[in-house]
Structure formats: structure tokens, C-alpha cells
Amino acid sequence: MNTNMLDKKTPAATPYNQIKAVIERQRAYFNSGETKPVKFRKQKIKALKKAMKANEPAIIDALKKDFRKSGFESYVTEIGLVYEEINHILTHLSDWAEPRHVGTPLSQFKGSSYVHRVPFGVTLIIGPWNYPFQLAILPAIGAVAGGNTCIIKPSELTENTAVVLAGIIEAVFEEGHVAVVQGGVETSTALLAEKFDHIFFTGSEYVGKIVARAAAEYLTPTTLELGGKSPCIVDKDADQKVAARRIVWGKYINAGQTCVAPDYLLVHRDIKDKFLPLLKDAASTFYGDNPKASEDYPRIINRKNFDRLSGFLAEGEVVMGGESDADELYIAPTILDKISWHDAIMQEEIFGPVLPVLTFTDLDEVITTLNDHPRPLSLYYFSGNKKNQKRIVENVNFGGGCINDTLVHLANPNLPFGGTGNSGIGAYHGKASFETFTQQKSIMKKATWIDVPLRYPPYSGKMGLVKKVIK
């Protein structure tokens, strides 16, 4: 494949006689054994990472032309987070498909245990738009380093992707291996009426259960990575200048349409007013005075969401931002103070560069609160005193995050990542990956050169010494 794919024009839906067609392809494939061998799988692996290398221009590109991403954004979140996925998957691979001993009780003499993990079968990965390629790729990863066959299904919203995914699947991977499925909601619905052995949804906490009630009907296992209200909490004693640095970052990079944004702003009443000018000096270091003209601030994805994220600018105060272009589907970087949590900006999830300011004085208040509502995907807090990040990390329900830093947890293959609850079900990256699409079997092995009667009928006078060897 090279960049000239970016010419073709939208890729149309997959018809449905052609889903079933394919899945029968990849139940086939799978069944051969083709995809089951280690070295196989890191062959594969090798060979798409060669593939983006030398498509990196044409993603980048189709980026651009989805969401008006910076190179050096559309690089760092979403091909070179894949690369160190790849590196660390083709390190530790081999080691994590051997089988696992474990001990084996005595009244089990002479036996050994072990479990040995094997692949599903055929899954189903249903990608979002707003990392369209990132997190469409970086499950299926997964997938084949279990072993299994996939079926992709990216996001419609983000056709220029779309097209550029599934141009460097097709030249890594037979289609009864790894196949890309296009469409819209008929597709997925009809991709969900179909029986896989596990599937893989990344998006809404509204479409997840869709999901997971389509998946109910043939009892599929599921990983659901959804979203939430992500708070970020900064602490009286918080180095400002570099939380407000690292806050900005987190909210506004891909305009805020990420999942493990800071979705709102806990500050503490006594530092507030010194360190919302600090949001705005750093908000205008990284895009200027004017961030329409800024060559790294992306576009809000459709109309649909544009006009959504309209709504909330009319709330509270605006302290920064709050300009608007339908046009361009531009929403500037926002903040809005004198918030409360009955505004509608904090009933939903915001998926946007709207940042809501709340203030707090007492920090157990703020932990009975975060738990009083969903449990949300991330949680960032900014401070310098131990014993409450350790209160903070132990007391709140969250999936994952950061202390004096956001987003930044996604980034290490060595840490799971997913939601609980609303957020999510499961996690992946690096061994969670290879775990997630993978099933444990576990195995005893029995000696036959002994075959100690204690176990077998008639049990009359054994009581006592069954009693001996299992206490």
C-alpha cells in the first residue's frame, strides 16, 4: 500500500452475506492451527510493524484529513504507541505462551499442574473514532499475539483512516487471519448478530451495553473499554506551573476527544485564583493567542459532537476560551468556572476541550463525593504529600491514572489498562493484551506407576486418615 490509497473515496459497507462469508474464512483458518504457533504470531507481528513504518506518511495524512492532527501528534499517540506495544509483545511473547507450573497439593501425589494459555478463537474488534487508528490496532495486537483471528471494525466517522487500516491489513494479513470490515451502525449490528469468541468494543458507555447484551445471546466473553468523567484533582500543596503545563497537555491534545482526558477540575479553594492563570499562560505557550491558527490543534470530529460541546459553553464563567466556528468545526480550549455538579456539562462525559472548574477544601469530602457517582475511567491528582496520593489511589474507584501526571499511564505496555464498572470491563496492553485474548487451561498430569486407593469406594474406615492429608 502507499499514500495514493488516500485518494480512494469512502470505503463502502461490507455487505452482510460478505460478514458471514469472512467469519466462516477466519473459523476455517483458525481451525487449520495456522495461527497457533509462536514464532507464527511474532512473524505476523514483525511484518505489520514494517508495514506502518513504511506507511507512516499515508497515516499521518489521513489523520490530518479526519481530524486536522498535527505529525507530531498523530506520531506520538497513535503509531508510536503501537511501536512500543509491538517491542515489548515481541520481547516477552515467547515467555508468556509457555505453560506455567504451579504447586500441586499433596493429596494429589503423584500429580504436576500447569496452565497453559490458548486463544479464543475468532474475535471481534470493534474500534472508536477518535483514536481510529491507535485503538484499532492496538487490540488486534493483542489478538494475534494470542493467536486468534480478528475481525476489525473501524469507525465510519474517520473514513480517511479507515481506508489507510485497512489498506495495511490487507498487505500483512490473509483474510481469513485479520480482516477489516467497514461500515456503520448496520454493520456493527449485523457484525453482532453473529456468534465470535470474544469480542473487543472500545467507545460509549451507552453502545457497550449494546454490546454486551448482543454478546450475552451466545454467552461471548467481552472486553468493554468505555469512558466517564475522569477527575483531576489538584492539591493546595501541587507544584502549579507543572500540573498546569501537564493539565493543558492532557485536556485539550486531540481537541479533548480522549477517553482519559481530564474531564473536570477539582482545584483547592485556597490556590484557585493563582492557578487558573496559570491553565490559561500554558494553554497560550502551546497554541497561541489564537489556537484556530494553531497548526496543533485538531478539529472536532462531526456536527453532531460540535454541537453538543456548544451546548456547555453558555455555562458557569468563561475564564478562557469559548470561542466557536461551525465551519471549521472548531471549539477553542475552554475553561469555565463557577461550575456546580448539577450543570448539565457534568451529567455526561464531555469528549471535548471544555474544562469545568469545581473547588474543594477537604479532601475526604472529595473521596465520599468521586464515590457517590460512576466510577470513571482515569484519575489524575497533583500533589506533593504521600499519604494523600496513597489515600486518593486506595479510597477512590477509578481504572487507572496518574499522580502529577495525565494520560501518561496509557503509555507504559507495562501497566493494564482499563475501566471498572460504567468505565469499563477487562483491560489490555502488553501481558494484559496476550491475557485478555487468551483462556487459561489449566492442566494436572498424574503419574500411573502409583494409584493410591484412598479415593475409591468403599470409604468405610478411611475417615480418619483422609482427615491426616487434607487439614
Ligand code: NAD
Given for the second form:
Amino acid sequence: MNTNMLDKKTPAATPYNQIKAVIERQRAYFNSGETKPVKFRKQKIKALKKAMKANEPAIIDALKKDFRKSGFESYVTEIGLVYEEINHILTHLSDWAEPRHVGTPLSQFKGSSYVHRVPFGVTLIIGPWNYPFQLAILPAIGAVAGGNTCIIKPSELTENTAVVLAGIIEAVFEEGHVAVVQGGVETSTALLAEKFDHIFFTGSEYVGKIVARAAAEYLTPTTLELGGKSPCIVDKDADQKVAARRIVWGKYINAGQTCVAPDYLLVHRDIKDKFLPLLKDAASTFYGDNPKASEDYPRIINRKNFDRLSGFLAEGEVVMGGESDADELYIAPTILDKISWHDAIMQEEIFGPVLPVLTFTDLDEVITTLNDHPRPLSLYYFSGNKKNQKRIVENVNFGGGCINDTLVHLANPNLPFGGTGNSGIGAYHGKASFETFTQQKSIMKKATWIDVPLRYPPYSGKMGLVKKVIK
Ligand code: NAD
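Starting from the form predicted on its own, produce the coordinates for the form predicted in complex with the ligand.
What follows is the whole complex; the chain from before opens it.
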């Protein structure tokens, strides 16, 4: 049964004239000042949580229809993560929004200085399909927390989720504050032709460049949350059993369609033969001997990605999985051994349940090789050696990651989440979201009871004194 394509609700693309009208309404609403009081922002975020609670079954059902995601995974990765972010923001927002006082040099006597974080205005959020609810709503929460209005353009590939998302947003926000605009590439293109005050994009590097080019037209600040090939290194002193479980979990959750999934393994040559069977054990414990029958194993999003991933299955040597079924868009959790840096699978982000294995003997070589490649969004290093953990963190360029785990750095709202270079620009989650969606307005407040004449012309005879103050 092709569960992936059954019973899809297709939201109609929002007509262009309506897009323009929404942007105008949002600009007027922003200019009215309604979005700015912190109390109002918190009320709306609280109401959003309440609406999510009421719609949990609908969200889970939509994700199941879109790519057969299990209820447990949907709750943890699409809903629970958002609740944690909301709780964190509600606890700290009043504090973050307070002007931050900073020192003032003596040369500016008598003055005080502070940084006020103010909203940008009308913002645009473009989301991907792989965590279609969370990756659209989390930045929107940041936008509202910052006092902005926002338009969300969810992915057109996960239509059921896009419909539920729009329903929740409409129930909580008036259109002038937060609105969902539906559609695919044309809709995105139409949106990007308009002027926004901030653009937050999550998706591929390729489209990230299109967004950056469009933003350049108006010099709009952008946050780009992109992807890349995230390495997972297993050193010879790692706790191998724990490593195997955490890698298999992080790779095959969402059938590998996770921006921070371990893309490929770099295993120390001395332990590879012992380690690969541990990965197989973990996978069969999680998904059984026939993962196709497992309720917990999702499907590939569409035929295009299925075909792309199937092409990799002929590379190297299959040590686990390798089966696929086009009718069900199913690709088994797969491990490929004997892969080299030159194979096709190593030339692009995999974004699916296929794990190539490469080996290494020298950590310095690993560092050099990784730095010769595009900067990944994440990196995972499994080792008990603290010195080597520090070497990896300090010497390899990557967005963020974990020591002795995978993925979980993005589940801590205290950690800014984002890429570097080609894996992204900027960060969000928790305070970083608030900062991403606000501008730092620097203010120096001067007293008028004194007006030191030193700075005013004529300058003759003042150099000596100025050099005493500014040195
Ligand atoms: P995508 O770039 O194809 O699409 C993302 C969004 O851009 C969609 O809403 C789509 O409608 C829109 N879009 C597509 N083509 C466009 C065009 N030509 N002009 C304007 N807009 C366009 O990405 P995707 O396939 O939805 O997601 C997969 C990619 O996203 C992977 O590279 C993955 O690593 C990355 N990703 C990154 C993160 C992160 O947080 N850094 C999270 C999830 C996914």
C-alpha cells in the first residue's frame, strides 16, 4: 500500500494579489505597535501552545499521511521540541527584552548607554518538508517573541501538515500578525520579490543562494539554515555499544531525512570489524528484522528522492539493508562499507537512510580532510579521550554537534543552533531566536546639565587635554 501518497489534502496556493495584501496588512499591523508589548507577545505564544495541545492528534495524523512518521517520533521531534522552546521563551522573554546597560567611556561624560532589542518588522519564514511542522513554527515563535509579524511559507511537499499548521495559526493569530501562505516554488519566488525586514530560510544550500540573492535586492537581513554532509567519527577508545545505538538512532530517525543526521561514518580502522556488527544489532533491535513492517520507520518523501537514494545502493558493499520498494517509497536502513571519498554518495548530502562507512587511522588526517571539504552543519565525535574531543571541537569547522551522541544538541534551547559557511548563516533556538529576530538598537543618553566644550571648535590649545582623556 502506498501510504505516502494516499489521502493527501492539497492546500490551494495563495494567489499573488492575496500575498501582497497580507504583506500590506502585516506592515500596517506592525506599524500600529500592537505586536510590541512583551505581555502581548507572551500571551500569543501561550495561546499557540494551547492550540497545539488541542491539535496534537491532527498534527500527528498529518505527519503520518505525509510520510508515515510514527506518532512517537512526531511527538518528540515536531511537538515536544516546540513545547520546550515555548516554555523556555516564556520563562526568559521579559528578561531578554529589557534594555541591556553597558559602560560609557569617560570621554562621553556625562552619559549612559544601553542596547535596546527591537523587532525588525515584517518577516518571512520559508520552511522545508523534513520536519515540516517544527521547522516552520519554531522560527515563527522567535519572530513573535521578537515583536515582529511574520508570514510562514511551509513546504508544498508535506501538504497535510501545511493545512494543519495553517489551521492552528489562523486560530491563534490575526492575519496581520502571523499568516500562512501556501504554495511551492512560484509562491516562494513571488514572496521573495517583495520587501521584508528579515528572511528566515530553512532548506537546501542551492535554494539558500536563491534566497540570499533575492534578499540582496533590498539588503534584507537573512538567516539561512542549510544542510551539508555531517560527519560522524568513531575513535578506537569510544564506548562502542553506546555509540552504535546513538548513531543508528540519529541516522535512521525520520528515515535519515534529518538535516543534522550523521551523513557518513569515519571509523578507526582498528575497530571497524567489531563496530559494524554492533550497528546492525542496534538497527535490528530498533526496527526488527523487517524494518518495512515496523510502525516506527518512515518513508521517503517522494519519488524523486527515492530514485536519487536508490542510486547510491549500488555503491561499495552492502553490510546491512540495501532493499527498497518504489511503490511504498521504502528504503531499508542501509550501511555501505568500502566507500571512498570519490564515490557519488560522498559528493552530496545523502538525506536518507543510507550510511556509508570510511575508515581512518590518524586524527590529524581526519581534521585536515574535513577542513578540505565544505563546512558541515553538524559533527559527531565518539571518544573517551578528552584531549582529542577538544582537538576536534577546536580544529574542525562545523556548525555544532555532540561528543558521544548525535542530534541532541538541537534539543537544548540554551544552545544556539545553526550552520557555518555553506551550511548556514546565523542561528536560532531560545535566546538565539530572540536575538535573530531583533535588531540591536544602541542608544547613548546624555545629560544636559553639563556640556563639556572640549569637542567643539576652535580646537586650538585642546590637543593636550584630549590626549589625557583619550589615550
Ligand atoms: P528546499 O531548499 O528544496 O526547499 C525549502 C523551501 O524552499 C520550500 O518551502 C520550497 O518550496 C522552497 N523552494 C524550493 N525551491 C525554491 C526556489 N527555486 N526558489 C524559492 N523557493 C524555493 O529544501 P527541502 O528539500 O525542503 O529540505 C531539504 C534541505 O533542507 C536539506 O539540504 C536539509 O539539510 C536542509 N535542512 C536544513 C535544516 C537546518 O535546520 N539547517 C533543517 C531541515 C532541512
